[in-house]
Amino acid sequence: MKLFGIAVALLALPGLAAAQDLTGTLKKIKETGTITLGHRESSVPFSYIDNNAKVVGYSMDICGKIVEAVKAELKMDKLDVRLLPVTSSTRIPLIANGTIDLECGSTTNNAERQKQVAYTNTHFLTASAFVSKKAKNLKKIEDLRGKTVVSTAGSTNMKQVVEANAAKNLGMTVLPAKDHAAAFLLVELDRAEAFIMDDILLAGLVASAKDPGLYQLSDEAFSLPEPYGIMLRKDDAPFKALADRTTAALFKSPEGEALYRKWFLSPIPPNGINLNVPLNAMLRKMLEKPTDSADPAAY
């Protein structure tokens, strides 16, 4: 009876009770002392490797805030952060099977993906466009008729271009690439006429090219502007609630706009390029009224 009384008393202590109550990702992080972030290698300016072999980007900074919040929530003096590169094809499986805890990249939040994973509040909006060499004079989707094009395997863009190809009977040859850098290289080498991808990622690739003046983005898009979100596991309400509180507070604070200016309106590594993408009305609303909605019309 004495031992039982001691056990009850111990469970009544706030710290121990909290540890006992943890579930899902927070429990895993507490027990292992580690949080694993999935990152991209060439998704400028969201998640990429700079010239010092360091993983940087807008999404990485947002994930950093979530990591800080997790550490504070779990009252941990030390929290090891493990970085694991992911691709468009591997990111969802690695979230779903528990290999990574947050996917800090350039991942579109849509209803189909929400059947497998969850997202925290949207941090960017982008439409699916294409980049090509100016000399080829390709500006609209119809201009791609009969051409060889490329998109990144496992991306929503690949699905959109395949669907458009069939619906419009464009007769395009659609090549898959393992990542954005490999896809852009095919355009550089004239092995593909155009690369279909999110317009902001294309802008980053063009700005980073050896001769940016050779390339242009299309005048027409394959989609309405769609939301990007930090991905996390589905049906993990406590962890999602923490991520949502953290990102909402960040976006609505002066720090949120400062973070946007850092990555979209200032020189960024590795070459000091400036994407010069101002906060338009849709992007400003996104920051002022955070939401994890997958519906483009919500923005």
Partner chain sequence: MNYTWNWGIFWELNPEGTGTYLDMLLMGLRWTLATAALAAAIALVFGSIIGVIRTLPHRGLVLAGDAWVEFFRNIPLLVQLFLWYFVLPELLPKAAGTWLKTLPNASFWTGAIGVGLFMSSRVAEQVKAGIRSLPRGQSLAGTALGLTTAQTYRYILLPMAFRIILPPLTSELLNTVKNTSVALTIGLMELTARTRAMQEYSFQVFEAFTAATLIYLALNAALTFLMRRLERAVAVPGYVTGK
The other form holds:
Amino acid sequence: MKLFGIAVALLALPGLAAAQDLTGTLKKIKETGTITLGHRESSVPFSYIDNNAKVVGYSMDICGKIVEAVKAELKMDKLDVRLLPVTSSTRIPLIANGTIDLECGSTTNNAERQKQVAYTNTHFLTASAFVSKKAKNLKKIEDLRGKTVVSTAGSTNMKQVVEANAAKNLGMTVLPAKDHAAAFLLVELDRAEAFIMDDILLAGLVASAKDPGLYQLSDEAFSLPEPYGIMLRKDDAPFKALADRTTAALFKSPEGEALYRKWFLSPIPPNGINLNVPLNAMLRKMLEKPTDSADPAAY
Amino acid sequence: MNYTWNWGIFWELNPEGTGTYLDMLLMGLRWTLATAALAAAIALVFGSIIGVIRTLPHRGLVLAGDAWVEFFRNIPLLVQLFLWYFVLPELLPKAAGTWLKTLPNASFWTGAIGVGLFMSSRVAEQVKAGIRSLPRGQSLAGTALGLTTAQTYRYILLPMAFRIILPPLTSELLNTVKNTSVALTIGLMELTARTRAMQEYSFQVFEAFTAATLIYLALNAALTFLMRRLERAVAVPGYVTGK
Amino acid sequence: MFQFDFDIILKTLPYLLKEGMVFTLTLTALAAFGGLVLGTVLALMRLSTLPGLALFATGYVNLMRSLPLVLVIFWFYFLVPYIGQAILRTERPVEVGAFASALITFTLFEAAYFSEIMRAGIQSVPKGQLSAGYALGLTYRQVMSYVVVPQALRNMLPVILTQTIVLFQDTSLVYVISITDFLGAASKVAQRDGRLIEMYIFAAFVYFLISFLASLLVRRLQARTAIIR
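With the form predicted alone done, generate the form predicted in complex with the partner chain in the same format.
What follows is the whole complex; the chain from before opens it.
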């Protein structure tokens, strides 16, 4: 019995040593054989549900690359990928408490959030704007004075709009919505006059709306373009290094630009509308010189 | 635990420009109280009417009362709120629907009325049970004295029934307070919603939830205390009221 | 005037039932079972003569009954992995899936309500039966598991089932953490296809039908057990 125990211990030794080298998320993935991705349901075109109830998007494709790299790095034959829907409000606690390993959505990278979570290289930059029905003729922030508006609970936009509301004394009623689709719905139903959100997501929501012609985006933005990053747990250097390496290599290769073109310059599900967001100088620089900086001025 | 605690967060300023985070939670508490008060009033009024109707010797009325109770009791509160908030305005004539949608504080009114109607079915059950629990002799005595049915209820049955059902009504009142939190799904910024907002703005999940838990506990204790005093004050001397 | 579109319901019915209703019913059944077991334990603790146990159980039940379910759902969704870490002494928070998290939440929450029901049930068993059990040389454990709890369960069955119907309706609140239960599935279709009215009315109808039929069955059961007693 004793001998048998020692034999088992000896046999297990190489594996044990390898597992001990690993720390944090990589160790967890190796031990459990699974990785859990948090995804969004209505962050078009980053992470959303298409007509076949499948989760698709630009961020999902990037996460797919990271998953492949993890599998190769850990020399695993099989890696189960689990998906869990998250909202703007639940994503940060769920990363921190280990429910999800990567958040593949449309999450703004800022200094404040970096106290709780970490980000890999920026994959998009977007400014906060608003969408409303054309018929209401709302173009500038000032036009929203005294109006009922909506934003998504837990988003940076929500915080920006309540701050602007207080600072500029706009007297708006700000409704929180559970997710982007629910917020857009309030505009569609005339429950709210405008939905304040990242302009790219608004463009995506309009594109997937029943009648895209009804809506318009504002001329004025609530913020400078801010970086989006895939979110991961804080203080997990090896996992972050792997994610950074993988995304940097992807962005710098022709595949990075191809991926961009697939989601921003080609027809996308569900309606086959082309968002037509050109790869401007700022975005091109982001692909050529990948960085995880939270500072909008760095781009 | 991979979490940065900061209990001082309550004294930091909230981004809404309405003072500290603690002020934000207390503002939420005020909305919870206002919503619960209106909902409780609606539940009491409609619940009493429906409860009485169901004990009347009139088949049609009893049936209508039963239908009311079954409708409000067998659909989840969340779904009921969605019906009132999202579905109702679309089914009304356009002008009425628009008026409903642009009402100031629409989520407050919808939430309070929705929770109130939901709770009215439970209050109706209690009122009916209270009236049924009285000895038959009481209503027969009323008839013998030449009282009309309305007078029998007004002077004999209801004063007794309400005192008997006061303890279960207390717990329904507490349920009403708790149920107002469901209205956060239609945008009501009550205590739980403000707690969530605090978590979202400050990332201090557990501090925010702990504070909300303590506030709900205190609210519960205070309401229970007040209702017990009320129960004692109106108790019928010598009448054993079950619990 | 509005035209109710039945097609959208027929078209999405397989998704609503397979993704949504299965989740809702599984969660209801497992949480009711877990809540009843844990609730019975809590009731026995509350009625025990050990002051520490009774105090803990009373505190737990009062705490849970003071909090809105929505708040408790949020609490547990974020806290359960850390609790798991503390209990299992692992080096990292335990990964708990959405279903498991919901199940743990509803079990722990409903246990407080079931414990109140079971306490009343246990107290409804005449004291003489306990004494008879002890006189026969049965231990506390045996008296409880062979004499008291089975009768308490039977006496309280209608109330337990009614509470389970409430639980069935309450599971719709997992909507707040974006889990796809029956209501979640319906609201996803509603938002995606812009069919709010149809989907919410249909959801209300399905919840009504199930709860109403179940409550009719409970009433019949109640009438039958009342006669037997």
